[in-house]
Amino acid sequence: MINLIRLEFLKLRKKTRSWLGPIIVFLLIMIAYPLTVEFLQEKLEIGFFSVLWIAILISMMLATEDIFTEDFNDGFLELMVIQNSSFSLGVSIKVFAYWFLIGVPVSFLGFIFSYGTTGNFSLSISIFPLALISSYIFLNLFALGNSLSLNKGSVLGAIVTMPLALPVLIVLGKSLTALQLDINFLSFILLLLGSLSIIIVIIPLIVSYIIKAHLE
């Protein structure tokens, strides 16, 4: 298991475009926001958090565009199946590696941009866990989409999984309202954590069965 974790981190670190590209896209979206709303220069925070959640969503979608493609083409996925190793565990480790090298930096950048836009440190520090959890959820969902669209183009996967991501965006919007009104914010954190705890178990299992079907 430890060797598999090291291998996944090593492979992702060597694919600079795979981990750096989504981070750069996130940066470009967040930098472009204040440049395109001149009439709101005094109240940038009005639409900032909607842009933040969507930027995280898009970044995670781009991050998983070829998450399984290289391993599928070079036979690594087939080797894992033949060796009877825990395929779903391998999927979980791969998604975790992507989250650690992409989701965590994006979430930290979200905190920085939040503080720079609102000037409210307590609000921005509360946004950080929301970004961490939501980015991990999005990565799992779009990994599912990528497994469905192996060798069929990434658009199909995005179309299939985007509706699954919409409830997360709704919860993020409601949690921000609760945070600003100082009412029941912790319950939304627990709701996202509960959803994540289910997703990180179920999604890798589903993905492993889908990829096995592709290999057969």
The other form holds:
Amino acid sequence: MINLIRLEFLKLRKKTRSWLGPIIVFLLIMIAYPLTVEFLQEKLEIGFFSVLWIAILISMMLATEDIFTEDFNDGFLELMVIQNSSFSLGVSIKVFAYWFLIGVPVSFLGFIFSYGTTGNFSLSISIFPLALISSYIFLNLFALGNSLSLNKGSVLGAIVTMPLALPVLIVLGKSLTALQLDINFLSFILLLLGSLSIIIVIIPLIVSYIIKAHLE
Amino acid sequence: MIKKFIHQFASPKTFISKVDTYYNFIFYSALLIYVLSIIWGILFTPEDFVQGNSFRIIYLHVPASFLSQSLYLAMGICSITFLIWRVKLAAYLIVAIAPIGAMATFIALISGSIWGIPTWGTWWQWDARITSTLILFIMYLGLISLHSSFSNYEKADKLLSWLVIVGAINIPIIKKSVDWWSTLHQSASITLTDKPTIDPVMLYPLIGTVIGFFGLIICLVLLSSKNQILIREKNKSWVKDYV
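Next block, the form predicted together with the partner chain, ref. the form predicted on its own:
Starting with the chain above, the whole complex follows.
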């Protein structure tokens, strides 16, 4: 298992475009946002968090663009199935590696942008766990999309899984309102954590079945 | 025993012969019930005290909304049946239901919008129920596009089934959205546990339209699934004999 973790991290680290690309796209969206509104602090703060969640969503979508494609084409996935090792565990590790190298930096950048825009440290520090959890959920969902649309282009995968990601955006919006009004924010974090704990078990399992269906 | 029953009933040949036998009966009864209920609802029920005559759109909106979610649930059941018991007919049904489900959801959204103008003063609101129904509509479109992008039907059926199962999470969200969020959309007037909050004069034709609409949609699903079977089993000798 340790070897598998090492391997996934090594593979992703070597594919610079795969992990750096989504982070750069996130940065560009966050930098572009102030340019589209007047440089008045109040106006910036109104739509900032909506842009932040959407930027996280898009960067996670781009991150999973070819999460399984290369392994599928070079036969690595087939090898894993033949070796009869826990395939779903392999998928979990892969998604975790992507989250660690892309989701965590993006969440940290989200915190920095949040602090830079609102100047409110306690609000921004609360945004950080929200971004961490939501990015992990998005990565799992889009990994599912990518597995469904292997070799059919990333757009199809995004189309079929984007509707599943929208409820998460609704919860993020609600949790931010709760945070600003100082009511029940923790329950939203727990709700997201609960969803994540189900997703990280179920999605890799389903992805493994889907990939096996591709390989049959 | 269940397996034996499913396999016996789910043979495409048996299914088509059953459809041919019962189709006319289901269609004409559903049409009669729907037309009579619509006439009853539009001409013989009194005006609503608050909404006036605009409330009469419930005789289209409610059946369509009910069906949009029920059809997805039916697809979910078919997906599980297909993945566990490998029943081909279940896969054909999923493919047949998806466009009809999209159509029912579209009717629910459009009729809701038309109803929204006189009652809410707006044709669209980003409210939890409406947004989650829109997500369901997009889900249906995603399912259709996923299946059509594979030329290998067997693979497409499996992938579609998995996506249907994952997407079923949206159904309880839609159902409970009016309770979980404070929404502009009213909460359910008819539930299994409580007494209906709608007056019986309006309720009975509504039940009639739901049953009639349900029957008509079932007919559409039967025709569409028959079409799927004939396309997918075109090389079988019984299909050649049948056609």
